[in-house]
Amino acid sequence: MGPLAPYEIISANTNMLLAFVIGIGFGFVLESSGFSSSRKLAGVFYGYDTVVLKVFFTGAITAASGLLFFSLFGWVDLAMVYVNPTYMHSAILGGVVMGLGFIMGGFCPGTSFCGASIGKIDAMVFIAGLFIGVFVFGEGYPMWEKLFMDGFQGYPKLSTVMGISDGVFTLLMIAAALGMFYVGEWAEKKFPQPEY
């Protein structure tokens, strides 16, 4: 019965080397992937290429789905794996802050350190925007801790805002998925890009 750690499975120590382990692993996948190219990923935004749209929604339905069949089959208790706390106003902001970083920078977080690995400059560039702007929310945090806390909404899941068994949930998801995925077919041939 999983999770692995909670139930004291594995040790902390554990948990931490597996997590290290499959971070290694996601990054090699994110780079061998094309991923550390920020045209590659700004072609989301431009349309000419949803390879980074249909790589994460993908992602997304296999741990769900797998998740959800787990615990059908027992192996995983859902009840236990942990769920972020919601702080709505922080979120939406979050989001577009993250939104237009992403744009104007052409990575993630993740993707720019992939490309820093392998001597990208851009991604180093990137990087240093990133820490710039962490140092800046860690001193400046009493100025708009009341913003960040605002909106708290508790440890919600989408199912159960919405009313739906997680089975249910599972399902549109992957039908959203699919329609993503139609969208993004006809994005690259509406919006070629000759080859980068």
The other form holds:
Amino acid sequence: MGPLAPYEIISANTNMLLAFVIGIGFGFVLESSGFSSSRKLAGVFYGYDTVVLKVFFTGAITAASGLLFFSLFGWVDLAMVYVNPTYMHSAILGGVVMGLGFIMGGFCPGTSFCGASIGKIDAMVFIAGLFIGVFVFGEGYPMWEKLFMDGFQGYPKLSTVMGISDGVFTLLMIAAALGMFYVGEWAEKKFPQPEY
Amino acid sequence: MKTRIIISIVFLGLGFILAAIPQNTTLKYKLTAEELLTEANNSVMFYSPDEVAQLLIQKDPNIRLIDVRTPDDYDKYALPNAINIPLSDLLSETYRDFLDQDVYQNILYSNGTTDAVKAWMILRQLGWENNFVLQGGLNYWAETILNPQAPPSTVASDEIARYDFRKGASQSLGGGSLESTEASVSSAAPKPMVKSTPKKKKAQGGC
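Now the other one: the form predicted in complex with the partner chain, given that the block above is the form predicted on its own.
Complete assembly follows, chain above in first position.
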């Protein structure tokens, strides 16, 4: 949670409590935006509903430009921001598996819990499948440990890899997001779906 | 539809600003002024010359000596295995891995303590741990370790033991080179050393 936990301004327990509160807020927003419907997520892949794409890319460009402006004003130390380690092979494989699960199930892990909490049976089945996957991965870990750890590239940022500044990268991402929004709206008109 | 276009233009505008401004690469100070004052006041940063000599003789793998003087001074004389990071280049990206780490205890030294403490204050403010200062700097090092003065025979025995240790350290850490320069200044000093030689032997036997 922000610079609060690494600087030990708040304790680990307070951190968990804050995570709990934020999690409830997140779930509430997901539900009220209609993300607990599996059709909404699957719609991205068929082109009749691109809300998910729009929400996530709006989130990404808001957070990216916010962080850079905060850093410019000296409110946030970007060096403290956690960057995920990159394991190239498992990232590609995991992306494919997750994408297939998205299309088939119509949920991502977060929205499946949203759906389950308002009583959707398909969401509960999805969660059961999620736990089976977790169990198989955990129990079989020695079998795919090598693949899992393969292709480690450190903690790169896309901007560093491309050799441009964070600001230029954010501008490109904003342009790409706006382009995708435009294409998305066009697709929604092109592949209309009767009320669902 | 109109609001969407306005929001899109705003986002693009912000994007252009971000792309145009230089990145904020300022290193932020992490400690408050009060915290640093407390640490500085309690002299938590000091390693005494005796402690450092002890660690060097034991070849402790966890300590690393860092000479913050100019490269010229460093070339003339430096402590064994010390690396040179001039104070003026302290924040250079080249040295970041040496100073911001948790493997070694870095012991900074300069001729006196002023420059080393300057460096320590900056590093400590940045929140980097494991940096310390050789108390008294090279001057005090030369005085205590390389050319120890024999205490009068009336002092407490631990004082004499310390002197014996310094004598030994002086030999093992190559005090000879400095002795030659210092000897001319204080030619009377070697005399008491000779006088105390029997005591040293006694202490050695005790060990």
